[in-house]
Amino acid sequence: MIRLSHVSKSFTRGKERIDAVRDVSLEINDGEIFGVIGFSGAGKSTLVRCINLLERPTSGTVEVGGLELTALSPARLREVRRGMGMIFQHFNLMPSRTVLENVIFPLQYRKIPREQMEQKARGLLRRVDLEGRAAAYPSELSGGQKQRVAIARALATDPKILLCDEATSALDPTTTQEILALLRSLNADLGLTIVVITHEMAVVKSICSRVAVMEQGRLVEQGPVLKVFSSPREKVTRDFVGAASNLSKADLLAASGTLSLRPDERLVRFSYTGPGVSEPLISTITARYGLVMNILFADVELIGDSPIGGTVGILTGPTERVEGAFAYLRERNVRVEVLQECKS
């Protein structure tokens, strides 16, 4: 549905050149929910605006539905853009217009009878559970309700693609989950291709099938969400994973120098996905290899339908037995890290 080929976008501020997006190539499949994640300043918002050419790339090509947008005339581009809805962090509603009028707005320059526009807008408000607030003004709504209005407005032109630029960043955790559930249902019911731009790993884990990680304008890692977050290759991805997990406390503990280990003690972190989460791995290695494991932290969560988890603790025992235990765990696709140790 979407193909970016070597897309770059630069800005000039005074005499300074800012490379916001650098040579990004990626493909987003028809009907999938695709995430783009990165810390502030990574270039992800500029990238999503290049998809619908709100920002025209300095170089590279953008294809949507087989059409190369960067080669279209302005009139044809405006026509194609109608197939791409967009929602933003701060909703961008018109405060002087009612909820109904906000949803109607994208339709009013088309040759559609007023009655038909209202009928469609009310149907969309029904779709986002706001049928009873048609006469309200944005100032009378909660943040979650405002975003639902923005989603209804984005759907007014029957788009095939929905671009979400930090759409949940201004919302509390409960409301965020409600909006994500709505986006999932729109994806399932309407077949929408949804691109989610966010700095929140929890959002990507909750809703996306694949993810791209950006840093300093570059796409540094991409793939299925479970694979990227269970086996991160790049430091920025590991930082995202660590920030959202109790297991990151182990790095702080090791770096603090406050942990005093006795001979044959090691501070270890075991990370596993899928079946390994439910196996009694710790019990098995301590019994089979005669080791002692003092568990400090543990964490298990779901990404899609797959569990991912880990355990941090102090493992005590002779080196040869510990190495045997490590080999046993690695055979079962467990990632083993020794963060600190004291050898006898």
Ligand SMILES: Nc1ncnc2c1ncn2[C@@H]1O[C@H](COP(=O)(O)OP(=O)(O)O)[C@@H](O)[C@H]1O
Given for the second form:
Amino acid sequence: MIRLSHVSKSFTRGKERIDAVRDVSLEINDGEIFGVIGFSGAGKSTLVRCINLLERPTSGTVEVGGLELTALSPARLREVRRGMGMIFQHFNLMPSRTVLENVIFPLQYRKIPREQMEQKARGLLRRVDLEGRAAAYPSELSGGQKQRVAIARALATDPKILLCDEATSALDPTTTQEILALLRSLNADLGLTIVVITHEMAVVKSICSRVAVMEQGRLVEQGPVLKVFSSPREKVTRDFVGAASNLSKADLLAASGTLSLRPDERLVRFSYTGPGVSEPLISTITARYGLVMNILFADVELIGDSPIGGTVGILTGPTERVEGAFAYLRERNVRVEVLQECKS
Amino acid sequence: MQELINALIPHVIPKLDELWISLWQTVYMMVVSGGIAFVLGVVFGVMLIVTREGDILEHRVCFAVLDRTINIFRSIPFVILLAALIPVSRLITGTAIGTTGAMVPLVVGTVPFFSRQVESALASIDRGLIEAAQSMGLSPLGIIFRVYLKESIPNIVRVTQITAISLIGLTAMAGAIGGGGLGDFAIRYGHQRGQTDVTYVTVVVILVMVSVIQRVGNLIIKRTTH
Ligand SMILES: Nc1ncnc2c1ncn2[C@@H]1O[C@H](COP(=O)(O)OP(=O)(O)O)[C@@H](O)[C@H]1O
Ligand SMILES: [Mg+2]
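Switching forms now, from the form predicted on its own to the form predicted in complex with this ligand, please provide the structure.
The complete assembly is shown below, putting the previous chain first.
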């Protein structure tokens, strides 16, 4: 369990004070994949660096596995850090060392026989599918391969926790998916707790079970990924969801005033927030309530096993029957919004 | 052939033994003072890096003292240093003349320059590597040896080449005040007695030394760059 209580971190640059993290409290359970999302400069990196105390919080406490890290001596802290792996956006492999030597690197604090370290490193390289490149130098590898070496290196000391700071942000979408799949399998096979820092909603959606949203150093919203993204409370969260979804175009359409509606028409948005989207809801309501739905946009995707997304369209029919249809949809966990009606 | 050599360098031939001795005196000064300066320069260069703001052993006072001291010594011309350090030389080596007497000024003249060079070599190490090492639980000493120094080997060799070559120049100057060596040899015969051929032969010998330093250095750089 990682527990941050009222963690704040400020930097002073000249006379200026920058509050990078402000009063963040957070609990991350053992064995979960926890996401922290936010735009650039939100304080995500500073926050994750507070977890292994690369950055010492200005105030607040950091507890990992029941140990209060801010109270430990430097030597004890180094020991605790060996129980937490970390990977980075730019991989940070040692350029003068081969792939194998990079993976051995974190083991060399102990007097373990060389063969034993090599054996361990080769096992880890096999785990990340790179056994063939043990003798290569980092400069000879692709970005995805470098990140896999970095993961192998981070796992060398058998950590229980893996911290990932924008680990896929320098990679193309296909490679990103490969790395995410690797992280997911490490989580499943080793019970590794993974903390994922990112500015990409796709990353959180694809591997995280819970997410926290950061803005200007504050944690503005947190919860299960499906819940946070299907019914976002904060504007910044909506911006992330909106940026990833066509459904927000409907707001622009309604705001532009270019759409002219007849008296029995309204612009509606149905958002799916839970199971049930597999039912043909639109055709059910149009048939059952005798309505016509002219679909403008539809966007549904899966987060974990649950769908989120929705449909935007112009719904035509008399008000009482439309109300009946709305009630039917709400019963099935569909959020109903009327974005524009005929101004009469 | 023998005649041609005699015609070209008439004054050198009778002094071959002395040239040989001068060469070894220069090599001796280079190796001893260069060796000491190398160790001190690396130590000071590392200290400048790790005590700077935001680095692993940040220490304002230590950094400021080192930084200013180096600047002061760097701004003193070497000839003045030679004279000014005579009492210090006597204290440390027991003499202020000859090759041994030249050691102290040579070290003092080289260390500030070399420390700055080492500092800039280490400064080019990516912060990310230090962070990665910290996250793996390395101690400050581990980071200095296994990241800062290990990853800067090619750059340190490069700045060592530059410093060694400028050290040749300093040994020649030290020679002029009785330190012996190739500089002394060239000045005594080539300059003061107008035996120009002695000067040219000395220049050739020095050029050979420079090229040996460059070749050895480049070989190490090539082997350690990936
Ligand atoms: N070492 C530092 N010194 C001064 N300011 C910093 C330092 N590290 C981060 N900051 C500032 O803190 C804020 C948050 O940075 P960061 O945690 O890197 O954000 P993110 O990772 O979300 O992009 C930024 O305004 C950044 O400029
Ligand atoms: Mg960041």
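Computed from a predicted model, the values in this text were never measured in an experiment. What we label the rigid core is the largest C-alpha set whose atoms superpose within 1.5 Å from one form to the other. Residue numbers count along the first chain shown, from 1.
- Relative to the superposed core, Phe11 shifts its CA atom by less than 2 Å between the two forms.
- For Thr70, a C-alpha deviation below 2 angstroms is recorded between the two forms after rigid-core alignment.
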